[in-house]
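Next up: just one chain, as structure tokens, the form predicted on its own.
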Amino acid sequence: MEKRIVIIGAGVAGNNVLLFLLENRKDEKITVLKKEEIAYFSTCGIMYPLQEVHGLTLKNLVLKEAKAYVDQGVDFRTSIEVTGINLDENSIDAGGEKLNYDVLVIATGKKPFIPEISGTELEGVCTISNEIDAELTEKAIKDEKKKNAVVIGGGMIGLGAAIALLNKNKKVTVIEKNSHLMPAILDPDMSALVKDRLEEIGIKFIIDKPATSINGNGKVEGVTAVDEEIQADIAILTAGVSPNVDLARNAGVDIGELGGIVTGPGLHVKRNGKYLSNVYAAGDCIEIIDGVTNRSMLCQMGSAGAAEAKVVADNTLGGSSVFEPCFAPTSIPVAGLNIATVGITSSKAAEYGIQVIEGKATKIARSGYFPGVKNITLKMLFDTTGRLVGAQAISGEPVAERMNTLMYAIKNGMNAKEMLYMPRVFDASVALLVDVTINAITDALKKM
């Protein structure tokens, strides 16, 4: 008898579960249910069309239409909403139909966090979460009648939106309630480098104050941040995202302290504290384990979702794969700067009682005889035993691969001296003989 696999959601996680299943399936019947119209849309790439990078449009982000999957024998349904899961009957309700499953995969993603302030319903208020949001936001950004914009939230998405607005000659103000920009991934001193760059190109900031209201009569006319009011025709809400777990919660699936679906090593879900052997979850809707703190975390990145998907697909087909603790490697371009981080920040370390020793250095990223060489600033965080627990890099040069290397150093528990004396590949076109990593480690060792 064929195994019936049902996947709810088709973002990065859901699509990659499907792709991995298709590579290895035998006689399984696979059904995928997606609320939106497009089968596979690259939400990770939304900022590139909004910023008009390389002439990209939102249409370029359509990776697959449903027909591509249907032609491979998949029952792929778009524009359909799942309204209920019955864990006792192994069934779901979708579009007025009851579907039975042998294995269920919940990949319902995330949803934008809407702050509890007045005016969020006004015309001109936008969010950036999926293809539908992106189209509405793009329309607002391109509206030449709109001259003033406020972005509420100074994280990765918010800063990307601010640049997109600036590129369309809007007057842009970013409101960030925390003491510095990108607080989830950067320490204040590293964040300051980003803020300086964005102020140079004309973006204004209100820091350490929350937005307290969006004002207007039917449409956005301004935004108030405590005691400051900013004129605005557009207000883009980028104050974070939340796991989309309503469907799972209503079914009785356990939800964790951070609001995500609780998962085990094999990414099974729990009900009343007990794992369900035939129900998995993956992607932005789940909680996983932080590799540094060993506590629950939300890692709402496409790279994590794709890795989780491989674990789910293997286990669905009878494997015994485990999703290992995550170190949240992150990379993002912002106004000509490449930002990459891994592990924990100083504030996260303090939250969990981890005392850190900082090492920091700035120097050219590669040999100076190459034209156009730019600086790189690297900050590394070590615990009191000398073990690496986090790193942050900012440069006009590529930095992502350095974070991949440092991620493995964290994962393997390497300490500062081991890293200092470890031979490295040297290529003058991409690094110095004595790389900035060595200088940052040396700086930290002086303080140990």
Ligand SMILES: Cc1cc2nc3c(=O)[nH]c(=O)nc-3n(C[C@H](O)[C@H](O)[C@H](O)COP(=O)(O)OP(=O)(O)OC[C@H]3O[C@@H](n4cnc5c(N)ncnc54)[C@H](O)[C@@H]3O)c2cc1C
The other form holds:
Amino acid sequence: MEKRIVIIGAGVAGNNVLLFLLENRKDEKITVLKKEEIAYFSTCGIMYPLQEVHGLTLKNLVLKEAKAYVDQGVDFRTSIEVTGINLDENSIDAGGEKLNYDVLVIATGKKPFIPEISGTELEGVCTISNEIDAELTEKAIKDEKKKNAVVIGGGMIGLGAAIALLNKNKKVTVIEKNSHLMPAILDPDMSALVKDRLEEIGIKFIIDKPATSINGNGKVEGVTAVDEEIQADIAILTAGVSPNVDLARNAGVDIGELGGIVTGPGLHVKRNGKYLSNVYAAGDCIEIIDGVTNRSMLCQMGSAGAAEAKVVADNTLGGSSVFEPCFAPTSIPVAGLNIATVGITSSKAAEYGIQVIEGKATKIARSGYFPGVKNITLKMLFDTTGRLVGAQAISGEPVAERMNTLMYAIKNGMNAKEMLYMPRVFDASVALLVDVTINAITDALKKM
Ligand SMILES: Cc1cc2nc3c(=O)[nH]c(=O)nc-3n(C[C@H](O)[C@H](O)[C@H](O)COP(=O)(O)OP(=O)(O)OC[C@H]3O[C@@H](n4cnc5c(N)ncnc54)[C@H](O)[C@@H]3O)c2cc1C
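Please give the corresponding structure for the form predicted in complex with the ligand, as opposed to the form predicted on its own shown earlier.
Next comes the full complex, and the chain you just saw is listed first.
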């Protein structure tokens, strides 16, 4: 009998499981169910239309319509909610129908974290997590009657939203409850470079204070951060995302301390502490292992979801792939600056009792004889044995590939001296002969 594979959810994770299965399947019957209408939408691209860059619209971010999958024999169901999973019967409930599976993949993703403050239901409060709320947010941003905006949460998505609002001539204030912007990926000194840049272009900040209420009568009129009220007719909530695990939890799947589905090396889920051999999970809804701390983490990046999807798909087809501990490589453009990070920050190191030695350098990113060359600031964190455990780079030049290289160095346990004494590729158009990496390592070695 053909193997019945059911995938719940089709964001980055569900779609990539499906795409990999389609490349490698034999005679499996594949069913995919998702709540939204579009089969595959690029959530990662949402900021481009919101900021009106590259001439992109939200419609351009449709990567696949359901028909493309149906034509390949997939039972792809959109606009449908899965309401229950029965792990004993190997079945799910959706749209009044019971569907049996031999293998189940849970890829239910994320939901925007809504802080417990008053006023989140008011008209003018927006979130940015998928094509549906992005469309509503886009309308609010483009509404010329709305002049004042507050963004609650100064992480990657919040800062992207702030720029989108500024581009439409709104007066923008970002409220961040932590002591610096992008606290999940940047140290305070690196974060200050981003804040300086955003202040230069006109964004205001309230830092180290939480938003305590959204005020208004039916619609947003202001936002209070402890003792300050800012006038606003739009409030964008970008205070993070939570794993969407209600369905899994109700079915009895184990949920971890960070609120995500607990997964093992092969991305099987657990029930009562025991792995289920035919149920997997992938994407923003799962907890994985942090490669530096060896503790559970929520990565919640499309890049991680796509890598997890390959492991799940391979194992679904009978393979024995293992998802490697993750170093959370991240890259994001903010107002002409490219920010890329990998591994742990100083504050995460402190949280886990890892003492770090930092090395930092700023210089031009590539040979000065090229017109318009920009600076790069690179910060590298080493543990007391000299092993690289984290890096953060900010530049007007591309930095993402540098982070991938440093990720491999972290993964392979390279130490500062090994990195310093290995010859590096020299291409004058992308780096210097004595590159910023060498200066940052040298700076750290002086302190070891
Ligand atoms: C603005 C923005 C920019 C981003 N930029 C980047 C980037 O540059 N790089 C990067 O790596 N990451 C980026 N991310 C993160 C990335 O988008 C997410 O990690 C990724 O989308 C998560 O995919 P997912 O499949 O796990 O979950 P989701 O995209 O949340 O998909 C979950 C799916 O599950 C379905 N579902 C849930 N419950 C049910 C149910 N009961 N029944 C049926 N279906 C259900 C939903 O309908 C949906 O289809 C960005 C995120 C945002 C919001």
